[in-house]
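Have a look below at one chain only, the form predicted on its own, in C-alpha cells format.
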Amino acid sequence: MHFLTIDDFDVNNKTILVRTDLNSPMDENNQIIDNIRLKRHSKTIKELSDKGAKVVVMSHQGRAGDSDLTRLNKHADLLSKHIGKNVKYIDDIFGTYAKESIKSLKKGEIILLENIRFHSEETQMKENQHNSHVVKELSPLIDYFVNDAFAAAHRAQVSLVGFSEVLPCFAGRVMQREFEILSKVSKKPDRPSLLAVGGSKIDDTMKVVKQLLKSESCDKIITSGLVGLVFLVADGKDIGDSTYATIVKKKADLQIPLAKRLLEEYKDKIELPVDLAICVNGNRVEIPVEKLPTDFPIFDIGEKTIEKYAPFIKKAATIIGNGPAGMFEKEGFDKGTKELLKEINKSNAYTVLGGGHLALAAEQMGFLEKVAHVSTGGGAYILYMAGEELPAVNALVNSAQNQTPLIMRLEEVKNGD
C-alpha cells in the first residue's frame, strides 16, 4: 500500500475527523438495519478513542431525491451499542453548534456529525473540494482526517477528498483491510483462483471479468445470474424473448459483443450453465441449455450445473464471489445461489465475497464466519477489482507522499535518532 494508517501517526489527545460510510438499508418503517458498515466502522471508531483521540465521525446516508435521506440520529445509537460507548449525535455539520461540540471535545469522547449529503456540496462540488464551506469551518479544528470509506472510494466528493487536500491523513482500518485483501486476491491470489460472478450489475461485473483474465489472476471463471445468460447469447444460445427482453432492458446486451471476444480468447476458461430453472406460473421448472429458446423467464441455474460447478469450488484455493445465481429473493429461485455457497462452505479456498444479496445469503446459512473478507464496498469493490482509480485513494496517497518525509522524521526523533 501506499498511503499511511493509524500506526503511522499518535493520536493521542488529537481531535481526529474520521470519514466512514454507514449508508445502511431501511426497513418498511423506515429503520436503519444494523449491518456489516456499522460493525467494522465501530471498530476504526472505538480504535482512536482507545488511543485518547477526540473523535469527529462524518458520513452519509441516501441521496437527494430518495427516501432513505435522512438523520443520522439512529446511526449513533447503534454506533454506540457497537463500541461499547457514548456516541453523541450532532444536529449540525458545520455551523456553529457542530464547531462548539468539536472544540469542547475530552479525550475519548466520539460524536457524529448528521448527514454531509444534507448540504449540497458534497455531491455537486466536482473540483477544488478543498474551498468547501464544510473543509474550511471545520479543518482548523481538526488534526488528522481519517478516510474510512472504503465503499465511497470510487466518489470523488468534497468530505472523501477535500479535507486531505488540507489536514494530514491516513487511512482507518477499514480502507486498510480492504486493501490488503482485495489486493492480495486480484494481484497475487493463491492457486487455482476461481471467480464465482453472478448477479444483475453486468456492466462492472464484464470489467472485472476482463481484467483479471487479461492479468492472468484468474484460473477459472463459472458463470450464473445475469452474467451467466449473457455468456449463454454470446455463445450462440437463443435464450428467448422474454428473458432477452429483461437483458435490454438492464442494457446488458451491449456486453454481449465483449462476451464474445473473452469468449473466443479465454474459452477454456470460462464455464457457462447447461441447465437453468425457469418460472412457470410461479413454480420451479429446470430444462437443459439445448432445449432453449424458452417463453418463460429464467430466474436461476438448475442442478446439473451446480453439480458442474462444484470441482472447480472444491479444487480452488482463492475464490471471489460477487453477485447471487438467480433471482435470490424469489422464492424457490434462491437454491443455484444457496449450492454454490454450501459448496464454497465446504472447500478450503481464501474467499472473498463481494457485498449485497450473496453476503446475505451467506449470513442466513451461517457461512459468513468461515468467509476470509466480506467487502463493504459494492461499486469501490467492482471497480478496484476492476483495475480502476478510485479517487478517495488517490488523495490518500497523493497525501502519504507530502506526509511521508515528516513522519519519517518523527520517528526518529521518537527514537532519540
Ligand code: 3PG
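Positions refer to the first chain, counted from 1. This structure is a prediction, so every number in the text was calculated from the model and none was measured. What changes on going to the form predicted together with 3-phosphoglyceric acid:
Treating the motion between the two forms as two rigid pieces, Val174 does not share its piece with Val208.
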The other form holds:
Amino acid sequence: MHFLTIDDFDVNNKTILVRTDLNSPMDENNQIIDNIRLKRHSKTIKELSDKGAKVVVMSHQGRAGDSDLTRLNKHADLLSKHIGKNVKYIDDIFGTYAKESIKSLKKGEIILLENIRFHSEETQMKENQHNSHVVKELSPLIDYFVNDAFAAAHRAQVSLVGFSEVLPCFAGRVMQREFEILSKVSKKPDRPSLLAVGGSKIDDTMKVVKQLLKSESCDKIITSGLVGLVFLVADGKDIGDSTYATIVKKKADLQIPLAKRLLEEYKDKIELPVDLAICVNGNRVEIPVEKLPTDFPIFDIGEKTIEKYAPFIKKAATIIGNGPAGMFEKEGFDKGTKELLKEINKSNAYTVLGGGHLALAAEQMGFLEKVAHVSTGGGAYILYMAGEELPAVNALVNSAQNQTPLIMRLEEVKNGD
Ligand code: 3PG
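Could you present the same protein in the form predicted together with 3-phosphoglyceric acid, rather than the form predicted on its own shown above?
Shown next: the complete complex, the earlier chain at its head.
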C-alpha cells in the first residue's frame, strides 16, 4: 500500500484542497462536541498553512435526513482554536462566493467550505465522480488535493475519490498515521482477539462481524448499542415498537436476516446483552431481556450485561472496539460505554478503539494514553481491520502510481541531475 504524503511535495504558495472528516458527535442541544477528529485534522491543516500553503478545507457532517446534518460554522471556530490561526467559514461549496474566496487566499490563510453533504451529488453520484459539479468548478483553482479523511475512506463519494482523478494528490498526516498503525495491528492479532461492537452504523458493523467470523480472526464478539438490539431481534426477542421503529428508521432491520444466519453458525462466539436500560420519563431504568417487550425506548445496556462482558475483556490479548454501548450523549445512558471502557482500560490487551462517540468517551475519561491507538475512523477503521478495501485509499494509491514518475522527475530537476 503506497501513497504519497506531504513530504513528497513543496506546498509553499500552492492552493491546497484538504478533504478532512470533521463529522462530529452532537450533544443533546444539537451542538457539535469537540473531539479527536477536529484536533488531529488541525495538525495537518496547521502544517500546510505553516509551510506557506493557501488551505481550503472541506468536510461532511451528518447524513441527509438526520438532525446532525448541520452547517460547519462551529467546526471552523473549533479548528481556529486548535490551530491558533483564523479558519474562515465560507457558507458555500462551489458557487461564486466559494470560488472568489479561494482565489483571494494568501499564503498561510485557511478557509473551511460548507458541509459537502448539502450537495446531493456528493452521496448520489456513483461513478465518474470527476465529472461532478464540485470537482469541475473547484479543481481549476486548486494545485493539490490532500485526502486526510481516513474516517470517510470507506465511502466512494465525490469529494473523496473525484478530485484525485484530475489533480495531483497525496495523503495528509491523519490518513498517513492511521495506516502506519492500523496496518500493523490488522495483520496478525494476538489471541484471544475480542471485537466489541456497539453504535448505530449497522451495515458497516455487520460486514465486519461477518468477515471476522468467516476468516476466523476473531474469538469473541460482544455486542451492544443498536447492533446488540439487532442481534436480540434476530434471536427472537420482541424489543417493543418504539425501539423497533428506530431500527427501521436506521434501515437496521435489513440486517436482521444476516444476524440470524450468523447466530445460527457462530452462536458460541457472539454474545448478546442480558439486560437493557430503558428511558422512563427521562430516567434510566434497567430491565432483564426476559421482561421485553417494552413501550419505552432502549438507550443502553444494563449492569448485568457489563458483568457478563467484563471477563471476555479481561481474557483478551487484542481488543478491537467500535461504537458506544448506548446513547452516550444522553445523561444517564453513558454507563454501558463508560463501564466497558473502564474494563478495557484495566486489561493488558493491545487495544484499538474507533467510532466518534467511543473515541470521545475514551478521551473524556482520560484513557487515550493507555490505549494503543484511537482511530479517527468508525466504519472505515473496522472495515479496514476486517480486510476490506477502502475506495478513497485506492484512489490515493492509484494517483501515486501515476504521479511517481513526475515526482522523480521533479526530484531530478531539484538535484540538478
Ligand atoms: C463516520 O463518522 O464514520 C464517517 O464520518 C463517515 O460517515 P457516514 O457513515 O455518514 O458516511
